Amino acid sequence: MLALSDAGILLGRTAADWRGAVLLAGEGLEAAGFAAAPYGQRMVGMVEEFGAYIVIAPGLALAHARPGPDVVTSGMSVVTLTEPVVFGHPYNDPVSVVLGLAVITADEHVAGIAELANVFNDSSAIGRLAAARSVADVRAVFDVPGVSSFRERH
C-alpha cells in the first residue's frame, strides 16, 4: 500500500526541464519519508535510459525507480508545475503533473499502479491534481472509494 504524506505534496513548483521536475518528485519522498536523496537521482536515471515512458497520459508522468537501499518505505510524492515542462513524450507532453513513487518490492510496485489507474479512471484527475492549490485539493482526487492507498502516514 502506497502512503501519501502531506510533506510529500508539492504544489506550483518551477522545474527548468523534466529532470528538474523528477527531482522535485525525488524532493518530495524524500521530505516524506519514503526515500533518501540517491533516490531522485536514480528516477533521472530510468528516464535517461528507457526513455519518456514514465509519462503515462497527457499531462502526467509517474516518476521511479527499482527498489534499492535508498527507499526507507513505499510511499508516493505529488508534484504540480507552474510551467509544463516536455519529457520528449510523442502523445503525452507537456507534463503538468509528476507523481514520484517509491517502493520495496515489485509486488508493491504493481499493486500501487493498479491502485493509481483506479484514481485516474477519474478523466478529470489530471486537470484536478494540476489545477490544486492545497493538500486538501490533492487528497480529494485520491480518495476514491474502494481505494485505500494514499493515506497520510506520520
The other form holds:
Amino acid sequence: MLALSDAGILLGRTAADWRGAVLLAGEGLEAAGFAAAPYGQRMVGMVEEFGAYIVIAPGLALAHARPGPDVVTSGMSVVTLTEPVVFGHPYNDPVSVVLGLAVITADEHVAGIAELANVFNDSSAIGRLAAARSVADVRAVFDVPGVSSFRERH
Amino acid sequence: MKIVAICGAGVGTSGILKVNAERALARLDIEAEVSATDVASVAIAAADAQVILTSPEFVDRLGKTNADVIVVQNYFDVDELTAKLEAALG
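Now show me the form predicted together with the partner chain; what you just gave was the form predicted on its own.
Zooming out: every chain and molecule, the one shown earlier first.
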C-alpha cells in the first residue's frame, strides 16, 4: 500500500535541526515523485502547530501532513541522519531516522499504516534502519512477513 | 467500549496508535471500538469514549473530558499499550 522508491531513501544525511530533518524527508518524497515541493514545508508546519508528537518511538520521527494537492500519490521516504537531531519530545529524542509519509486520503492509508506497524513492532527495526548503509539494507528492514506491498518503484 | 486515538492530522500517527491498540486489546481479550481522529475533532469523537490514547503534546489540548487519558511514549510498543490499557480498563 505504501510505496517506497530508491530515490526516496536518503542515507547518512546531516541536518542542522529538526526542520532540516523533516525537509529532507520532504526531499525524498519529492525525488520519489510522491509529493511536490510545498509538502515538506507543510510537514514542518504540523510540528510547529502541534509539537514534536511525530516522534512516535525512540529515535524515530514519522513526518507527515494532511492530504492536499501537493500529494501526487501515496508513499513514503526514509532519511537516516549521521548526527541525531532533537525535536523537543519528552521521551523519544534524539531522532536518527525520519520517515516521510504522504497520503492521498486519510482512509486509504489504513492498510499501509498497519503494515508499517508490523515492521516497527520489531524493536530492532529503528536501529537497523539507522545503521543501514545501502538501499538494500533499508529494504531488508521493510521486507517482513505480512508486508507484501512495500512495492518497488523506479 | 469506545477508545479514541488522537493526533494532529488524523493521518499517520493516530492510525498506528489505532492498529496497535487493537492488538493490545486482543491480547487482553477486551472488545472495544477504536477510532483515530485529529485533535480538532476530539470534542465530538471522544464525547462518549472511555479512553483517549494520545501523545504528551496533546494532553493540554484535549479540554474537559470524562475519559481516561493514556499518554503513549512508544507508539510501536504493544507491551506498553497493553499495560496502560489494562491499568485503565482492568
